[in-house]
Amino acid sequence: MTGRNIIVSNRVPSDGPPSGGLVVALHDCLTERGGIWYGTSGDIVDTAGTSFRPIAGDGYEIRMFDLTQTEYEGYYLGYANSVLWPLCHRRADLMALQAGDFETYLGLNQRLARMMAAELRPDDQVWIHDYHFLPLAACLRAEGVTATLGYFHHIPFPAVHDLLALPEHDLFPDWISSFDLFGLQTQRDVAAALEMFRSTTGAEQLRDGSLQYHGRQFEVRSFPIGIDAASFAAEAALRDGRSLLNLAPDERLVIGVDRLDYSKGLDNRMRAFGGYLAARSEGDPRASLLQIAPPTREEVTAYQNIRNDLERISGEVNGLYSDLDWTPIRYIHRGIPRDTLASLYRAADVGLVTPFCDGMNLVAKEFVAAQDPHDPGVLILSQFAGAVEQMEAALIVNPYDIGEMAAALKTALAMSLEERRARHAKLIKGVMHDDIAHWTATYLDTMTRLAAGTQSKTADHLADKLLGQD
C-alpha cells in the first residue's frame, strides 16, 4: 500500500484559487489523491521558524514556511536565481557568485528537511520541484528519511563544461543520487546528466538503465511537461483577439509571450523582426509584433539590463518603420490574464518562440492549442527549446541567427493554407496527447513503481534476516 502524496515547491497556492498550468496540475493531483503541499509563504520574517504554518487546501493540506530576509537574498535571489538559473541556461558568465549565498541556500534546504523529517512517513512519495531544492533529498537522507523521493527539474540541465564553473559542482552527483527518481524535460537533458555521471568516479549505469552511485540506485528519466490543451483551446475560442488589438483587416500579427529573461532571446527576436521589416518588399504583408514580457526578478542586475536592451531595440525599430497608422512592435511589460492571452494566440498568424535555452517552453504548446484548425497560424520555434523534441512540424530556427529568423518570418507569413493545416495537425496531435494530466500521471506512476520496488527489497531483506541469510 502506497503512502501519502507529498509535493514540495518554492511557492504554494495560498493567494486564492491556483492559477498557471503547473500549479493547477499539482493542485488537481492532490485534490484527487490527497496529500500535503510544502512551500514558502512569500512572507519575510525576522527569525527562521522551526515548524510549518498549516492551511487547508481543497482536499489536501498545505504547509507553509517563511523566509528571513537573509534567506530571501541568499537562497532565492542569490544562489538559486543568480547562480543556478544562469548556470542551467548556458550562461555561466552571468553567475553572480557571492560569499555566503551557497551556505544560505544549503542552510534553507537543511532547515526545510529538518521540519519535513518530523512529519514524513517511510511509505510517503515525495515529489520535489525545481532548482530551489536540488540538495533537499540529500538533506532529508541526512535526517534519516527513507521515503521515496522524486524530483523534477523544470529548466535545462547544465552542460558538464558549464557545471565546472560552479564552485560546488562536485556536490551535484550526491544531490542527484539522493533522489530515487530525477526527472528532466528532454532526452537532451538526460544525456547531459548521464554525461556528468560518466565523468564522475564511482558512478555506474546498470543494465536496466538506472544509475548507481555511492551505494544508491536511482533513475534519471525524461518527462516532457504539457499543458491543459483541451481547456486552453476552448478558452481561446471564446473571444476575438483581433478586436482587442484593433488590427487593420489586412494586418498580420506575430506574437511572443515570455517572462522578461535573458534566456528567452527577446533581444534577437526584436532584431529579427526588424530584419523582416527591412527586407520586406512591396508585396509582403504588413505585420506587427506583439511582445508580452511580464517582469520577473527585477532585483537582479541581469534582468534590469535585458529590460533596458528591449526598450532600446523596440524604440529603434519603431522609430525606423512606424507609420501614422501603424506601430510595428507593441511591447507590453506586464502580465496579461490567461483568457486574454488565449484569444491573442488564436488571433496571431505566427507564434515566435525563440529562446536561447529553455527547459520546455509551454508558450509553444499554448500557441498550437489556441489555433483555429481550419485556419491555423504558424509556429516558429528555437532549436534550443526543449519543446523542439516533440514539435518537429514547426519552423525550426537558430535564435542566434537573426537573418535566419527574419527569413522564417517571411516564410511563415507567406505559407499556404494547406501547409499550415498540415503542420498544425501534426503539432496539435502531440500537444493534446502529451498534456499536463499525462505528464503528472506518468511521473507518479513511475514513482509508485519505484516505491513498490523499494518495499519489495526491504521485505526480501527482512526475510533474509529472519532466515539467517543476511
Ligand code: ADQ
The other form holds:
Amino acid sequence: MTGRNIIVSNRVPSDGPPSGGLVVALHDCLTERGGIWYGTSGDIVDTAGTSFRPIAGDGYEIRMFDLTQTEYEGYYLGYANSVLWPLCHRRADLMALQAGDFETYLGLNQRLARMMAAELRPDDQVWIHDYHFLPLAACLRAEGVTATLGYFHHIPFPAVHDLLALPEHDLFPDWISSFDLFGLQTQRDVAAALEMFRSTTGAEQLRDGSLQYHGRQFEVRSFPIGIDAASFAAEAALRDGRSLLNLAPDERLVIGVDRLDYSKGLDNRMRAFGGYLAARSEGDPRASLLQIAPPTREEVTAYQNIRNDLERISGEVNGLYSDLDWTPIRYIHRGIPRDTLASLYRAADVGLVTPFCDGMNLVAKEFVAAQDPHDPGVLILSQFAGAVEQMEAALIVNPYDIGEMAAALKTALAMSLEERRARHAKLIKGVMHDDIAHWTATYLDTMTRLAAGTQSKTADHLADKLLGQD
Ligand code: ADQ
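Follow the form predicted on its own with the form predicted in complex with ligand ADQ, if you could.
To see the whole picture, the full complex is given below, headed by that same chain.
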C-alpha cells in the first residue's frame, strides 16, 4: 500500500483543462491515483502567505500559493531563470548574479517547505519538478519531513567546471542528496551529476548503484521524457497542413518550433537555412523554412535581444533570396494551437531541431510522431539535444557548424523514400514505446520501490565506472 501522490511544479494547472504533454500526463496520473498538486498561482500579492489556497482539481486537490513581487523577481525571474537556466545550458556567461536573488530563491523554497510540512504524511510520495525547487527537499528535511521525495530535472545537468561559476555550487550535493530519487533526462546528465559527486565530495557508491552522502542514501537515474505519441499522431492526420500554408505544389517545407530561447540555436539555424539557399544548385528543390517561435521570459534581460536578432537574420535571408511568389523564411512569433501544430509537422519534409543545449526536446519527438509513415519527413537533430540518445536514426548535426547544417538540409531534402521510411520506422518505434505514460509510470514505480525501502536491483554500470568502482 503506498501513500498519496503529490506533485510540485512552478505553476499549477489552474486555467481550465490542461493542454500540453507533461501537464496532461501529471494531471492524468493524479486523476487516476488521487493526490495533491502544489504550485504557484500566477498571482502577485503584497504579503507572503503562510498557507495554500485550495481549488478542486479533477479527482485530486490543487493547492496554490501566490508570490510577492520580490519573490517573483528574485526567485522566478532572477535565480531560477537568470542564473540556474543559463548555468544548466552551458551559458554561465549569461548568469545575472544579483545581490539578494539567491536568498529570495532559498527563502521561497523554505516558505513552501514550511507550508507543505504541515500537510505531508510519512508515507506520501512527493514528485518535485525542475530547477525552481532544487533546495526543496533539503528545506523539507529541515522541517522534519520523512516522506519519499523525488525530483525531475527537465533541463541539462551542468558540467562541474560550469557549476563552479555558481557562487552557491557547494550546496548542490546537499540539495540533491536530500531527495530519495534525483531524476535526469539522459545518461549524459547522470554522468555529469555523478562526476560532481565524485570530484567534489566523498560520496560513496553502494553495490546497488545508489549513492551515500552525509548519511543519506539516494538514487540518481535517467528517465528520458516522452510525448503522448499516439494521440499526437492521430491529431496530425486530421488536417492537411500544406493547405494552411498555401504552398506551391513543388515547394518543400522545413519546420522549426521552439520557445524563443537562446539555448535553442535559432540564429544558427536560420543562417544554415540561408547557407542551404546560397549553395542550392539548379536541380535542388525550392524550400521554405517555417519557424514558429513564441516569446518567452520577456522580462529576463538575456531574452530581450533574441527577437531582434532573429528578425534581422530572417530579413537578411529573405532580402537575398525572396522572389515575387516566394518568401523563404516564414517566421511566426506566437503560439499555435496543438492540433494545427501537429498538422504542420506532418506537412513538413524536414524537422529542424538544432538546440545548442537542451534537456530532451519534445519537438523532435512530436515531429516524428506526426509523420505519415508511408511518406515521412526527415528529422535533423542537434547532437546537444537530450533526445539524441534515443534518436540516433535522425540526421545528427553540430548546431555550431552552420555549413554542416546547410549540407544536412540538402541531404534531407534529397533523401530517397526508402531511406526516409527506414529512418522513420526506427525513430517512431522509440517515440511510441517511450511515451509520456511510460515515463510517468517508470518514475512513479521507482518512487514506490524506494518508498517500500527496497534496494535497486539494476546497478547503474555507468555510475560504477564514473565513481571508479568498476
Ligand atoms: P522546453 O524548453 O519548453 O521544455 P521542448 O521540450 O521542446 O522545450 O518543449 C516545448 C513544447 O512547447 C513542445 O511541446 C512544443 O510543441 C511546444 N511549443 C513550442 N512552440 C510552440 C508554439 N509556437 N505553439 C504551440 N506549442 C509550442 C523543457 C526542457 C526540454 C524538455 C522539456 C520536457 O527545456 O529540454 O524536453 O522541458 O521535459
